[in-house]
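Just one chain follows, in the form predicted alone, and it is written as structure tokens.
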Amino acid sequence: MSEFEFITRITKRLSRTANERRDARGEVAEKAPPDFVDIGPGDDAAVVRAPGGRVVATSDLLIEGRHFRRDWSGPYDVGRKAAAQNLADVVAMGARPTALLIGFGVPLETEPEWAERLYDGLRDECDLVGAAVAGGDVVRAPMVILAVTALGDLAGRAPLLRSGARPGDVVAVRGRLGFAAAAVGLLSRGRDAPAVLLDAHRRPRPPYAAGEEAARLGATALIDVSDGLVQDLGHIAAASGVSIDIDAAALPIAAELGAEGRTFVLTGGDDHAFAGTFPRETALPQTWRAIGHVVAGEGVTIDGRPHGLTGWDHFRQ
């Protein structure tokens, strides 16, 4: 089919203009709140409203063969990872994310059933949260490439950033770490079980309510862990002017994780938890997890110790 066939078909799959939630079949499940775009799919911009009057951006790059396979992974869990990566971003800054905007390259061969399934991965990962795909662009490309631009309301809250870090202040985390990683491991050896593992590859679960949860509790930093804990704890550091000494036996290490599970827990992304620091008095609710403690000095440390661990890296892995 040409390009505007194949947007005109996949557009339809993401129509919002009846105010509704679709279901992954892509039929009417439930009437849905009120949106943030007013205009979506269909003219040369959509329009998107930001009641807080800034919008939180960010944007990502998916590419076959380096974040995803096609082996591994349906086109639907594609879509709900490449969604899940990127409302995770805007959740971070405290935000609530109102909308992606997606660019899809496609190789001319791939059968309009996956992109579908795709596109309805993309939409029902962002009907979690109320946001929804208000547009994009599609191009023909030598191999599946998803760049996605994420926005997002802060509701008049000020932005939660990596550099408001202090020494005293307690680190914690909420949702699962080292799941995917464990889960890489395992489809790199033709291996498919555990499912819970496996899963957690294909369709990350990002706690969404962390961020407005963590602006509430007063917190001074926030991240998504998405490159490995210790890496993205040293992102922290850096930006704050601080150390951070992570508590080993305070690490959730999940029993499914097995002998590895400090390592996966400790330098594994793609499970989109998020660290964050508040304030030692803060009385942290149960949804979060108290691993360390912030110091001064710089870096990281475990059990007050350097430790020679890293994360992922989009240039040498």
Second form
Number of protein chains: 2
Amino acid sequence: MSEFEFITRITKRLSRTANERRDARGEVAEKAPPDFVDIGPGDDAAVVRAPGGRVVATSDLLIEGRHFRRDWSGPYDVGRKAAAQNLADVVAMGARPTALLIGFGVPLETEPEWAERLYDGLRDECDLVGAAVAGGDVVRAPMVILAVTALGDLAGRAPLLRSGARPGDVVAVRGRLGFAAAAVGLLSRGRDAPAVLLDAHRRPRPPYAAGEEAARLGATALIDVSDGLVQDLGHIAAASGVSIDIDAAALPIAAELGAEGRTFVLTGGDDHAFAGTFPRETALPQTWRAIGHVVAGEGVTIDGRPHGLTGWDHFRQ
Amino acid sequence: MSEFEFITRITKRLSRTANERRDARGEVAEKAPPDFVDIGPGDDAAVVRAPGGRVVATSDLLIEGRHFRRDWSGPYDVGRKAAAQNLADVVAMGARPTALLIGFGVPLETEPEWAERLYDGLRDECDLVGAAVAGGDVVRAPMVILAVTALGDLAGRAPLLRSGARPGDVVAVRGRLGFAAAAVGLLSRGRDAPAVLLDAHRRPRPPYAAGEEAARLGATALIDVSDGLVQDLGHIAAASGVSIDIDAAALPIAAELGAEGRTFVLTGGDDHAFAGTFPRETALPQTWRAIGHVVAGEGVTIDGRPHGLTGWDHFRQ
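Having seen the form predicted alone, could you give me the form predicted together with a further copy of the same chain?
The complete assembly is shown below, putting the previous chain first.
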């Protein structure tokens, strides 16, 4: 199969989002471009609307064996997750995702069907937020490689940075914590993981509404929890020149996480919850859970004490 | 060296463009953000200006041993070339490049100095067009991997697509053709290549002004010549539903290309020249060379006859 045949085949998987709207029976109801993609795959570059006059852009490089395992996750879930983690980064800036670009490295022996299911996953995750795969590149590679770039629009708002937290702010999270890490903890010891954990590992469900909601609520900082809560709050603390104190009793530690639940919640990434800081007087809706507060100083403490926990280092692990 | 230490080190190489302006002696003259990057590396995502209300976006995945060889090119040239080929794709839409995102896969044994030189190359190529590296991702990988995304702005103009060529249009090229392919032809046979060819292979010099110039001249289609002139004109022909006839006598075949010059010019990529179609009455400046014309039909011919040439297939070669 040549490059062009392969690209044609996987590009077709994107057409539901890129070119068609389907009715409830799956029939093509209308041909319409997605909201933001003016020029999709097939030219020298894509053209994506940026109505706010600025574009939010982020990219991740995912390598088989390091960031995903084909024996732990099927292609559809790899696609969903690869899209999710980049869409979540756009949302963490307070923006609405508009498009993905996908660089896809394909081993010679890869079945076209495997690639098609991967692109189905990318497309379906994009559909959750009204974004679409707008372009990319397909090359031969020694292992599966996914280079995902996500774009987003701020609708004229200021971005929610890591650097805006101020002493007195409330720290709150929205989304699940520790589920994916608990699954990996079990799988890497060769043990079965309960379905709820396995699902969380294979297909994170970032609460995508969190970004625009946090912006509306007046958040002073926002981050996607991908390296672990303590480490990611540490990024906010460092960027803002403040300290963050976590209230251990307020942490959402789900029973499903088992005996090590507290550690998974504090150090596990990959659930793509969002952590933000809000002015003290903010009336937080129930979707957000207050777990601590911002104080003068530096670093992250738990109940006022040093935590001694280490987070995720993509180089060492 | 941890991920954060490594990222801090390479991010510093970007600071000349991202944060500082230097005077003639290399001293920091002023701290200023680059023209288009509002938020650069260090947050969940970058924020890049898109004053035209749309963003042009393209990405390439480059894998060591396949797209570059560390024994043929040093890190600085790998960086220059990786940036150039993506900036050229933005220019081929008639847009001005604004920013790059870099996904960088790093083998464990890679010297930090090698990575720094790579980022120097990325930065310096961006400087040629007023763009900057706005963000990205660094991960451990079994070989060097570069995932490059380039963004650009159309300043409110319509993009120059592959699909706009019309019978009667003149076909013209701007930039060198065949130089990089001639170098690879010699190197892959274990022979020395003259400096002018070697330089062309290591560090393409796309004529970046070509995109906005073509737009001003009223080009009906534009493409970055990366797969070979015949194949890339074939993309315009297919997308536009027309045929393109090349006038063999008009081809710019440089003497340095040697006995196989004609083949290198017709099938060699990687010089990142631009090929466009223009209404017949266009007064082309000397920077553009007319090499053929658009006729009704399909495919690409040379002097009215089928060419029998094959172009570059990234999967097969």
